[in-house]
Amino acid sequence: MAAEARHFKYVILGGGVAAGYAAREFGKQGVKPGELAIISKEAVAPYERPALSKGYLFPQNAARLPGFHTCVGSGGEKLLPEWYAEKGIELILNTEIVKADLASKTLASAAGETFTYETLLIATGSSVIKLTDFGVQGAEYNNILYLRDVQDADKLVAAMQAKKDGKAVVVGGGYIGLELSAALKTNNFDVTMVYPEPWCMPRLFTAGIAHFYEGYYANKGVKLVKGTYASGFDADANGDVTAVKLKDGRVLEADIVIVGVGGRPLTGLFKGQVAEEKGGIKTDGFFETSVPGVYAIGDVATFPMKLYNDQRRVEHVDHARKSAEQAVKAIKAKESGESVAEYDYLPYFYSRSFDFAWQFYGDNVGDDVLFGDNDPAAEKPKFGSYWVKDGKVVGVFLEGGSADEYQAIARVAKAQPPVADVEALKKEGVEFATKI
């Protein structure tokens, strides 16, 4: 006889950033004990994922749980397991859901438990793309690592201790590649970054922006190998990786390999049950899907981007937080016969590595206008780029700005002011933004 299904009014499926912020919003809006459950395959309460590629790997005063549980990343309260217990929110951890039936509002776990709900929030996030997915030779050897959750971070820290001051190869030139290369270098590793594109972070950076970061990393002693990728690996008798074989024939010695080649939204449980678009689950401006009472938030949602009048999917912590809050407000408003405004999101990305930090707001489409000094050897680097489309500024990137300047570029990206003279914009630089 199967165990009886456990019933909740609300279920959040997934235990990442979006789940933590949704729980906090439920707490604010009012939730009765026993009404809400978070079901997560992780062993710990929701935490701020960016800490893993940033603070977790510091040589001194490294971030550790419980220090970065949500919602500390946005200056909020740290929600420890006790907080959930006090609110009567069930944290159902170490529980992997393997089947979801939206028609009967039922979830089944790998261990054979059944959960039913009235309202579901899908917050399953993304999984990392692994080299084993493509059948890369030797990709299963030891010390070929990925970074998505706290378990991954612990494996990486253990490998860094075991291979102290060794050689590290970072495969991928995006966010994770840049942040982890900096972290490994700070831990005294000999670091080489490998990526197939002509410059790092091509989804956001222009050649002019990348010129600065590539030069800066090179000055710090990070070696860059561009225009090729890892096609195989060598290992010793224990199965520990010893070398990375590149497509162009080169071989790089390696004690640790970290792979950051992107993620895939985890939507497989819902295939064929819900409308999809652009690789995600299609939602409205309240994050409700094509199935009433089922919401999707964070990485998995493809939502109406009001500002650009199209549908977007955004993989970023800022959107994970804000979409979670929006969905819960919408759910609660609906229950009381009220309404909330549709989600009106301004895309925002940021990063911190070594001793620099940048922010970007808006859309990186149209012509890019580089301003300031992007010399990698500059003492106090400060530069940026505007993106101009149809005579309007639609996006702004800034390195080395002040808090006020970052607020100014956000305002500009939202307001999309007209630009008559691109040369004048280039000369004016960040001053243009501060006057809007």
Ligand code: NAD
Given for the second form:
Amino acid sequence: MAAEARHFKYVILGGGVAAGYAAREFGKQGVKPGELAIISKEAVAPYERPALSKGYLFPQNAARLPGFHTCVGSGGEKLLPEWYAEKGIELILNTEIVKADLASKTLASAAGETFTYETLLIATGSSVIKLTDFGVQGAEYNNILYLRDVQDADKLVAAMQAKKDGKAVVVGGGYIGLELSAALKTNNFDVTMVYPEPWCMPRLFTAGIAHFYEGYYANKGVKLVKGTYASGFDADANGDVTAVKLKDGRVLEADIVIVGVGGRPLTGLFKGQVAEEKGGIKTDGFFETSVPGVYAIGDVATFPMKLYNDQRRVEHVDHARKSAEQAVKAIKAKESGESVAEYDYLPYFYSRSFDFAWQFYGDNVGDDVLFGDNDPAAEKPKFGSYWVKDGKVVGVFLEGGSADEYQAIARVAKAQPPVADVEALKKEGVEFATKI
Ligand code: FDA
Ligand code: NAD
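Switch from the form predicted on its own to the form predicted together with the ligand and print that structure.
Full assembly next; the chain just shown is listed first.
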């Protein structure tokens, strides 16, 4: 006979960044023991995912759990499993939900358990796009690796140990591509990066920004192969990858291959049950979906971006944290007949690799205005870019800034000051932002 359903007032489906920050907000707003459960297919309590492509891969003093559980990444208290236990928040781990019925408010796990709820927060995040999804020949060979969760990171660490000082090919020129190429190089691998575009991270970087990072990586000994992609792989008799075959006919030897060709929001469980937009689950400014009592937060949510008057999905940690807090505040306010202000998000992305670090705020649309010295060989690199649209600054990127300067560029991206003279803006550089 099937076990009885377990009932919770609130269920957070997913145990990643948004789940951890939502739990903390429930803790702040008040939650009774037994009211809230987090259901996650991962084996561990929510953690700060960005650590996996950075500190987790350091050759020395690498970050390990429990060191980076949420909410330590934004300077808050680290929520250890004991924290959830003390609050009476159930962490239902190693549990993959395979069916969701929003009409009957029921979730079913792969192991056959059922869970019912009054309010659901969908926080399933993204999955990696795999080369096997496109039927790339040999993409299933050993040591062709992806990075999304701590299990993937452990596989990568084991492969790095097994293939010490070997050859690594990194497929993809986005966030994972750039951060993992740096991590592998720092671990003494001979690294080649391959991506189809004319420059790395075209989703954000302009040619001028990419000029710096490509030169910097090249100076560190990372080889860059642009304008082509992996069309197949060779392996030895054990099935271990030995080479990457490129579309342009070149062949690169490889002991390890890391693939970072994008993510896909995990919305499949809810297909046909909830309104979708731009590949995500459509929400209002409180993260409530088209189904009352069902919220979507983090990577899966397509929400109204008030600042730009359109609907967007954001795959970055700052939004995962803030959307979670907003949804829980809205849920609790609604219960007590109060209201909260609509979400008013300023996009914020960042990355760190080798010994550089950048931040970006706002929107990368309109004309870009490069400032500072983007010479990759500069002793203390400091440069950036403004984006100017309809005569106003709408986005700012800065490498090598101080804490005050990063705060200043955030203010500028939000305030959108007018720009009369683009040449003067270029000359002024970050000073323009610090004056506002
Ligand atoms: P997240 O992916 O964190 O969590 C989803 C959770 O749901 C996971 O626990 C998953 O297992 C679970 N789940 C999914 N389906 C399920 C099911 N059916 N049943 C049960 N559980 C299920 N961003 C940034 O701004 N700066 C950075 O430096 C980085 N660095 C970075 C590194 C790496 C390696 C990755 C993969 C990503 C980043 N990011 C980042 C992006 C950032 O981490 C990401 O946007 C947030 O983790 C999104 O938070 P979510 O909670 O939405 O998803
Ligand atoms: P991405 O979208 O940043 O980059 C994907 C890249 O894949 C593209 O730039 C392109 O160069 C490349 N590409 C596409 N098809 C290819 C092919 N067939 N062969 C070679 N290259 C190909 O995605 P990602 O880097 O995989 O990151 C996955 C997710 O993790 C994203 O949501 C990202 O935002 C997130 N993430 C964010 C950070 C950060 O914010 N610092 C760091 C790591 C990961």
